[in-house]
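Only one chain is given next, in structure tokens, and it is the form predicted alone.
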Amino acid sequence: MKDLKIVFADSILPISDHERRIIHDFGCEVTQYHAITPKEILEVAHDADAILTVGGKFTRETIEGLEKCKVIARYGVGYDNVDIKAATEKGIVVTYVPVYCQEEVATLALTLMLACSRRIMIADRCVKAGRWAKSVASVSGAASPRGKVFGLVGFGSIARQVVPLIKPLGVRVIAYDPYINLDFCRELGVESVELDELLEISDYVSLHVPLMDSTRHMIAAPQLHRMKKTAILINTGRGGLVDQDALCEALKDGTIAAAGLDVLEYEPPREYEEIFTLDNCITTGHIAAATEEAIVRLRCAAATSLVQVLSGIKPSLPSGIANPDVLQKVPLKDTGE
């Protein structure tokens, strides 16, 4: 296997000994580059047998330029930076890691909700600026969660992790998901509602859906205007779920009270982001999964899935295949076979 070329295309997450050990045990080495754009990726990986990536732009142009790639292993729950259709047509397996950080994302959603509702960052800046005596006044409008309504947009595994964290605070939990599992709702004591109703009655709206054509800008000006003026929007999903310009206007004119964003519509941010100037918005830079424990799980799962595909084996949880239709072209054995 030593003649296989394995490339870690980008350096958003510097490679560690965890990946190196897994790939070295397979009999190969891996080289990391700083390639993000299609042109940059093809310069370093056009002849790669396998590619690891965090945020590389694997457009159709990129994928069609890959000469012998068998697998693209993406670090993370999502894979919207990879053209799945193009990869499937090319016979490239795309792996991802869907179940490594549910608890971590759920706890950050709760953290952002509490930080926004208690105006923690505003108080912090007030005290550090030498205005300790004015800290109480600085958090005017802070609210307690008990008796409020917490709305989950999306009711997948991460959203379901939020429920037992938030329920002890005395909130009523509701959820919208076009594919909602009512058994999970009954088990967790969550009410299923339509999106418009959720937006209208929730005090906290927390987004937990993947970014697709059908969900891009699912929260835009019309939806923001349906929300309460006291409502807080939390997004630990994908930045493109929210029309960021519309959100800025809503935060400035009081359409909603606050927002806690771990993700932005443009990542990395544009040269000037108005959202960064607003006191009633907290931004945390896509860190929801960034605990030591979760990152180790992610690293090991991504590298293992790459090695499994190269070995003719179908990855299993915590990894998965983002384009299962590719198995019609690239048959892989189950791990138990």
Contents of the next structure:
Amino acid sequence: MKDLKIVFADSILPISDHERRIIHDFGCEVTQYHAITPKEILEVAHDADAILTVGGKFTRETIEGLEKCKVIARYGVGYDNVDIKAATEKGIVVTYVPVYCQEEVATLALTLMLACSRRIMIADRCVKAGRWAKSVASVSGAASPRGKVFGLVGFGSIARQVVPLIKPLGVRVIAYDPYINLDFCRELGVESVELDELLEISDYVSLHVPLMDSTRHMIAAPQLHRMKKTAILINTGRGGLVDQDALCEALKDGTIAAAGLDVLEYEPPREYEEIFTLDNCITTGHIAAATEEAIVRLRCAAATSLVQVLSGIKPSLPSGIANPDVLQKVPLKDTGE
Ligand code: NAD
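Next block, the form predicted together with ligand NAD, ref. the form predicted alone:
The complete assembly is shown below, putting the previous chain first.
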């Protein structure tokens, strides 16, 4: 066994045999703790050589207290729980996993679209309430996708995975993305349009855009009013893309027909969310990436990236380096994979 201390700082995701095997094959063991705050992390990991984390708070204070850490491997696409600048200054490589759940998010977008358009939740509640004879009436207004228009807002990797899932349903697919790649459009049979046109002609509007200052509330009252009264809004991107209070009003007054939301503007939700009381809105609680298969990919990619950095190898997809500037201080071998 190598004389290295490897710590899984927090226990948001209990460690599995997948990470243990990868780290054991490297010649080390890993110990999991319940450390979230800087103080808790330093108690268990001040002398660690490498750290796995889901949600530990790696502030500047935490990072400066790490005596010999070479790598912090973060489970997930984002890394906002790690002070990247502090890590770079300290020569600690921060790895993350940008690619592990694209297909899962795409399939959830399809699921929400079908569940909303067929009014699945309403029928389910009706049957379970003992009103079997009313189930068909309860889904009045349910619509078939054939011949309808599916609008993708954002045409990045997840949106492009949605296309082959929905095309067999007979929909026309259009997309808005300021940086759209027309080769991908041709390849996938997707028409590029402006946002206003997309909102006006789409029967389904599905959001696949990162949340930034420029995209916050990109769907608010004016955009909702451009949409068809029969339209369904799907959001598997980020809650802040939508002005949730405006959406709630639009769902109540019939401005649009329904919404399927994996993400909310406030996560965790506020004490009272009126949107939860609406029959024409499905909320799934940020589960888009949560399949067994995706979680295994995430576990393996995070542990592998940690082992790669300790071996002097630059992690490659599905994991990546969140602070590439650190490579000026910590040269890692590029295997070209
Ligand atoms: P991506 O980077 O591959 O694609 C994002 C696309 O959005 C890019 O093509 C970009 O040009 C486009 N874009 C940027 N600004 C835009 C704007 N103003 N209007 C329209 N398009 C714009 O990202 P991705 O992998 O497709 O993921 C999309 C988003 O999905 C992520 O940013 C993330 O927030 C979200 N996501 C959610 C979950 C979940 O659990 N619900 C999981 C993974 C990702």
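We call the rigid core whatever largest set of C-alpha positions still superposes within 1.5 Å between the two forms. Residue numbers count along the first chain shown, from 1. Because the structure is predicted, anything quoted here is derived from the model rather than measured.
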Subject >> Rigid hinge motion between the two forms - rotation in whole degrees >> reply: 18
**OP:** Mind pulling the C-alpha shift for Tyr75 between the two forms, with the rigid core superposed, in Å?
**Re:** 3.3
Original post:
In Å, how large is the C-alpha displacement of Ala45 between the two forms after the rigid core is aligned?
Top reply: 8.6
